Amino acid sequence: MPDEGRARHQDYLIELPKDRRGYPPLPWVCAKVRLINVYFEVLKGPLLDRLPPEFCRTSPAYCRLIIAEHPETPAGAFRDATIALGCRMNMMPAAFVAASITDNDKVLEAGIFERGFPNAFGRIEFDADGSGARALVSDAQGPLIEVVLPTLQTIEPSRLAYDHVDALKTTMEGKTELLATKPDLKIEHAAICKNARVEYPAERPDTPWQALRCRNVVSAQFVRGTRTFDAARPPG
């Protein structure tokens, strides 16, 4: 029998902003995006503790770490980071957002009200060139997670494809709504890294970023392309 998630929807309720500042209407077509995408194995217990019962875990249990830089968007330049749980819904592959961060106020508000993620403010360092890439994700209390791709090997973009990402959004009524975003990246350049590292600069075991600790990097990619930042819809 598959292992169903055991998280409560209430675990993902957040406090909505009291004043809506406004953001450009979605969708946003974001050109020249650079993205680090890493899959890594985790212990199944912490994953099931954060996975809603609509989903089942995969075997082995894994997470997907997505860190992206968007230099040109209707909301201005921004970076965002997401740690998602590898899972299945109705036997189809998916990823469920356990935690997410952005460094742009308008993106934060659009994420909270339109997608369910990103839903927290933080700082993201992102560096990349033709030979390697690195990103560091922090919140107000300090560093959370760092990923390093020391060497890159170019591959055909058609070799990569990403599943949809689901999240729980807090509604104005103080309830949760399960939403799904479509695969949103048109990949124009792709590279893989066979010696990627996921590291933890400071001990923060109370956060999902570290409770879902990397046990083994399965796959790591660096891509460039065009991302469509769009509103989410109910699954199916």
The other form holds:
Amino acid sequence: MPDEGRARHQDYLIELPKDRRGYPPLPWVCAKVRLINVYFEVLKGPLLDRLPPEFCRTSPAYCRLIIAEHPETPAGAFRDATIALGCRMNMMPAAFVAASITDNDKVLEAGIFERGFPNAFGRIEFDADGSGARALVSDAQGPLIEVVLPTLQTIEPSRLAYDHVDALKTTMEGKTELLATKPDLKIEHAAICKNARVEYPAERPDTPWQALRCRNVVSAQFVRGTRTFDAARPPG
Amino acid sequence: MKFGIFYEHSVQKPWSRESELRAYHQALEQIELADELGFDQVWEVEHHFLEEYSHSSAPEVFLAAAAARTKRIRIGQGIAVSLPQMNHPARIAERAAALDLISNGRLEFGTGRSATWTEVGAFGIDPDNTKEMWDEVIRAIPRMWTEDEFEWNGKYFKMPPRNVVPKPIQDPHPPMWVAVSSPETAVQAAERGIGMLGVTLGTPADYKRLVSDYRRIIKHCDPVGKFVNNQVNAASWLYCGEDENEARAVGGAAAFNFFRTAAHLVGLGGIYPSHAYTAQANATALLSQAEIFSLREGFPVGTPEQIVQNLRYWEEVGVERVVCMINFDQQIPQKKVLASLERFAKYVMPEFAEDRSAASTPGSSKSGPEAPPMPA
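Complement to the form predicted alone: the form predicted together with its partner chain:
Okay, now the whole complex, with that chain kicking things off.
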């Protein structure tokens, strides 16, 4: 039997915001999105430590890092960054969200109450031109992870296919609920980078962003398109 | 129709020191019996680092042991990974030739390029280039086998003049195959005049179009070897049960184990966008394959009567060889595996006896020579 995750659901419980300020009703269709997606290998131990037991790891263990900039949305401009654990659930490919950050209050609230992610506030730098892309993700304590795509090569968008993402949402009753967010991106332009780097500007080994440290970049892509920020549903 | 067995050397957890030992030695015992019972071929894969799914990284070593314990069954490398960074082409040619000698000319030589990030990524191979690499390697190897001064100046490997020895005993060389899991590769096999080694574990319906295209195109091929190997091999599972319920419970469970374990592989199409591999958010593809639960038509799992009927479906789409996994994940007790082989030989094989005697033998295709005599 493949190795099952050994994280406890309560490890993913968060303290819900006491004052709800509200957010526009979902779904939000977000145009002109720019997004960096990187797959990289990690050690199996830290991945299994953060993976709930409904999931099994792959071999090798890998993560998916998604960093996106949304200039036009009903919630205003925002950026978000998510690190998800590559895994399988009932033999189906899946990616479980280990950590996710946004820089927009409305998005944070919608993420917490509708999807389970993003569920933390932070700061995200995002730079891209026609030839390269770079993003830096930070929280209140400082930088967490940086990804650099020095050389982009345009490809046919049909060569990319992204799957759904699963996350544990904290319910009003203080329990967890496993939810899936379906593939949310309509790709209009796609490029790959064969010399991408994942870097760690400051040592923060206790955060999931660095505990799941990149051992080997598998692939990196930069895309432009339309992303739909929607509520999550039970998986399956 | 010809029948064979094939091995991934899957080893399910929890592992002990003896897990792999048992898998290898039980497989050898099964092959010895299959040889006695009249199975035509045994194939073994080459995979690296695919824990549980396949602990078969040195197939030439295993197949040499199988050859030494058998007399008649054909010995298939299914496949030798034909990527210079994983296996230097001269080493592929040398090992295959040695295996042909050890087996007294019984080698079937399969080629391919791997489909997992686990393997390709480990050897630092650019997935975008694997198809081109394979194409270069399969053109070089027949020349290594047949020329006494081989020289190569290609895009992916270079060699000064050398005599690659030993040479295979089959004249001019062993039949060549390629692992086929897509319509594109079926066409490429036909264009190059090599056998189509189906590896998708699909149904006859899945193979129908592939086989049709292959047969049509190979008539006009430019063979990479010295002869055309116009043959189609399909892959499936085999469990010939005592009754239907037992067959489904035992053989069906083994087939299910295959998908459970395979689901945890990291295919290139899912996480590495490349023109050389189909992009897929893998859930869809795996969902359809999970239909194995229902034991669709064509799967030789059942009673002897059901298996005969299922194998007829393969005949109808033009497949002349079916090779089967017989104990994926080592979950079926060895005694039952051997009994299944015996029942298959006793009750199923005779139904295809006429076909088997008329079926083509290696080297008997379009422009091929006779099979070589067996050295004393």
